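A single chain, nothing else alongside it, follows as C-alpha cells in the form predicted on its own.
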Amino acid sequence: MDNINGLDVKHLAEEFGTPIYIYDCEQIKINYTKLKKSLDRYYSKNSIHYSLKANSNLRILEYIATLGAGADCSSPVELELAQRSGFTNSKILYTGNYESEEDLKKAIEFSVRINLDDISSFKRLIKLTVPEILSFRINPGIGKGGFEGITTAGSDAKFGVPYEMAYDAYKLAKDVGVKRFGIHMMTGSNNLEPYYFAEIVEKLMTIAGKIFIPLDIQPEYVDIGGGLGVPYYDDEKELDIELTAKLISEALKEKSAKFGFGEPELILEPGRYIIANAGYLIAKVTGVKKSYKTFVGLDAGMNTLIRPALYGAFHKVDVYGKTNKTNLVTLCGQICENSDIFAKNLPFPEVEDGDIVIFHNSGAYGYSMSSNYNNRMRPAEVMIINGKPQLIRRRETLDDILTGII
C-alpha cells in the first residue's frame, strides 16, 4: 500500500514527518452510512452514538457530527469535547463506570441521558438530583471480545450491574421518583459474528422483561453498546453489517412484542467500526539489528500505538514500495521496555533505515491511548478531507511536556 485515498504516503511523511496518524474522512463516511442504512432498513427507530473513546480529536468529532451521529461519552472531558464538536445535548449519552460525584455533576449539568454502571452509582447520583430518565448498564454474565483485555461483560468484567441485581436497581430508581427508563448492555468489543449480536439482544430483552413487567415500566430505549468489529488479520472476514442489523432488529421486535414494550428506540455505540479502518499510523525504520532474532526498530513505539503491547493486538503492516516479504522479523519501537513490540515472527521485506512503514486499522484506540512514556512526543494527526490533507493536531514539543509543571 503506497497511497491513502489517492495521496502518496511518502509525500505525506515528508510533509508532516513521522510518526504520524492519517485519517481518511471518506472512509469514515462510508462506514457510518453503511451502518445507518442497514439499521434504517430493518428498524427505523434507531440512533448511532459514536464512542469518543475510540478517537476524540476535535476535528474528527466535528466531521462525524455532520454525518448525523450522536455521541457516547465516558468522562466529563468527553462531554465537553462532544458539545464543542457540535453534538447537541439531546444526542449525547454518558456511560461512565465507578463515577465520582464530580463526574455525575457534569453529566447533570449537560442534561444528557445517563447509563449508570451500578446501584452504588445511582445512590451517589440521587444525592445530587433525581433524574427524569436513566438506564442501568447490565452485566448479563456473558461477554466476548477480540482479546481478553477488551471483553466488557461476564463474571470477570468490572462493568455493569449483575443481571441478578438489575430488578433491585430499577425498583430503587422508580421508588425514588425516576419516571422514564432505558436499558443498556455492552458485552464485548471487536466481534465479527452477526449471530452473537442477536444473542446479546435476546439476552438483554429477556432480562428487561423480568425487570420491567413486574415494575410496570415501558422502556423508551434499548442501548446495546458497541462491539461491532473490524478484521485485523487477512484471514478474518468483514462483519456482515446488513445481516447483523437484520438479526438485531428481529430479536428486538420479537421480544418487544412479547413483553408489550411497543417500539423502543434502538441505540448503538460504535467507535472502532466507524474510525478504525479509516486511520493509518505512518512510521520510519530507525534501525535493523541482527541479534538472536532480526529486530526492525521504528520511530513509533508502544507510546504511539500501545494496543499490541497492552493486550496482544495485531495490526497489518506494509512497507512503502516493497512487497516481497522474505524475512521474519520482530517489529519494535524505541521505548525502554521489552514489551515495546508490535509483532513477532512477522513476514517482512528487506528494509533499511528511512523506509516508511504503514500500520493499518489504526484510527481507533491509537492516538487516544498514546502517552509520553520515555518522554517521547506524541505524533501529529492529519485528516484527508475532500482529497486534501489537513493538519488537525501538531506534533508535540518539549514545551508541551513541560506544561503544568510548577
Ligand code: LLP
Given for the second form:
Amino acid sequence: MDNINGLDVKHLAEEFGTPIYIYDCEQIKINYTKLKKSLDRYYSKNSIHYSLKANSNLRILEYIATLGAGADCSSPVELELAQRSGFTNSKILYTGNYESEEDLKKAIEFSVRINLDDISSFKRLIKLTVPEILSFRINPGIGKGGFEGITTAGSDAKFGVPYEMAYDAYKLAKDVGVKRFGIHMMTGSNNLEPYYFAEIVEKLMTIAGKIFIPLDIQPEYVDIGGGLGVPYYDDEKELDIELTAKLISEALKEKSAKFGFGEPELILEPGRYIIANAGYLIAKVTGVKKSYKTFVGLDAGMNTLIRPALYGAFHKVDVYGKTNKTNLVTLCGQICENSDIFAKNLPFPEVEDGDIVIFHNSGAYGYSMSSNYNNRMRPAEVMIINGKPQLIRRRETLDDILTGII
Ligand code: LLP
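And the form predicted in complex with the named molecule, for comparison with the form predicted on its own?
Let us now look at the entire complex, which starts with that chain.
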C-alpha cells in the first residue's frame, strides 16, 4: 500500500515528516454514511453521537459535525471541543465516570444531556441542580470487548449502575423532580458480532421494563453506546452493519411495543467505527539490529501508538515500495521499555534505515492516546480533504514540553 486516497505516502512523509498521523476524510464520510443509512432503514428515529475519545482533533471534529453527527463527550475539555467544532448542544451527551463536582458543573453550564455513572454521581449532581432530563449508564451484568481492558461492563467493570440497583437510581431521580429520562449502556469496544449487539439491547430493554413500567416513565432515548468493531487482522470479517442495525432495531421495537414505550430515540456512540480505518500512522525505519532476533526500530513507538503495548493489539503494517515479506522481525519503537513493541514474528520485507512504514487502522485511539514519554514529541496530524493534504496539528516542539514549567 503506497498511497492514501491517491496521495503518495513517501511524498507525504517528505512534506510533513515522520512520525505522522494521516486521516482520509472521504473514508470517515463513507463510514458515517454507511452506518447512518443502515440505521435509517430500520429505525428512523436514530442519532449517531461520535465518541470524541477516539480522535478529537478539532478539524476532524468539525468535519464529523458537518456530516450531521452528535457527540459523546467524557470530560469537560471534550465538551469544549465539541462545542467549538460545531456540534449542537442538544446533540451532545455527557458520559463521565466518577464525575467530580467540577465536571458536573461544566456539563450543566454547557446545557447538554447528562448521563450519570452511578447513584453517588446523582447525589453530587443534585447539590448543583435538578436537571429536566437525565439518564444513567447501566451495567447490564454482561460485557464484551476486543481485550479485557476494553470490556466495560460485567462484574469486573468500574462503569455504570449495576442493573439490580437501576430501579433505585431512577426512582430517586424521579422523586427529586427529574421529569424526562433516557437509559444508556456501553458494554465493550471493538465487537464484530452483530448478534452480540442484539443480545445486549434486549438485555438493556428488559432492564428498562423493570425500571420504567413501575415508575410510569416513558424513556425518551435508549443509548446503546459504541463498540462497533473494525477488523485489524486480514482474516477478520468486517462487522455486518446492516444486520447489526436490523437486529438492534428489532430488539428495540419489540420491547418498546411490549412495554408501551412508544418510539424512543435510538442513540449510538461509535468512535472506532467512524475513524479507525480512515487513519494511518506513517513512521520511518531508524535502525535494523540483528540480535538474538531481528529488530526493526522506528521513529514511532508506544508513545505514538500505545495500543499494541497496552492491550497486545495488532495493527497491520506495510512498507512503502516493498511487498515481499520474506523476513520475520520484531517491530519496535525507540522508547526505553521492552513493552515498546508493535509486533513480534512479523512477516516483513528486507528494510533499511529510512524506509517508510505504514500502520493501518490508526485513526481511532492513536493520537488521542499518545504521550510525551521519554520526552519524544507527539507527532503531527494531516487530514486529506477534497484530495488535498492539510496539516491539522503541527508536531510538538521543545517549547511544548517546557510549557507549564514554573
Ligand atoms: N461511549 C462510551 C461511553 C465509551 O466509553 C466509549 C469508549 C465509546 C462510546 C466509543 O466506543 P467505540 O465505538 O470506539 O468502541 N482505547 C481503546 C478503546 C476504549 C474504549 C473506551 N470507551 C482501544 O484503543 O481499543
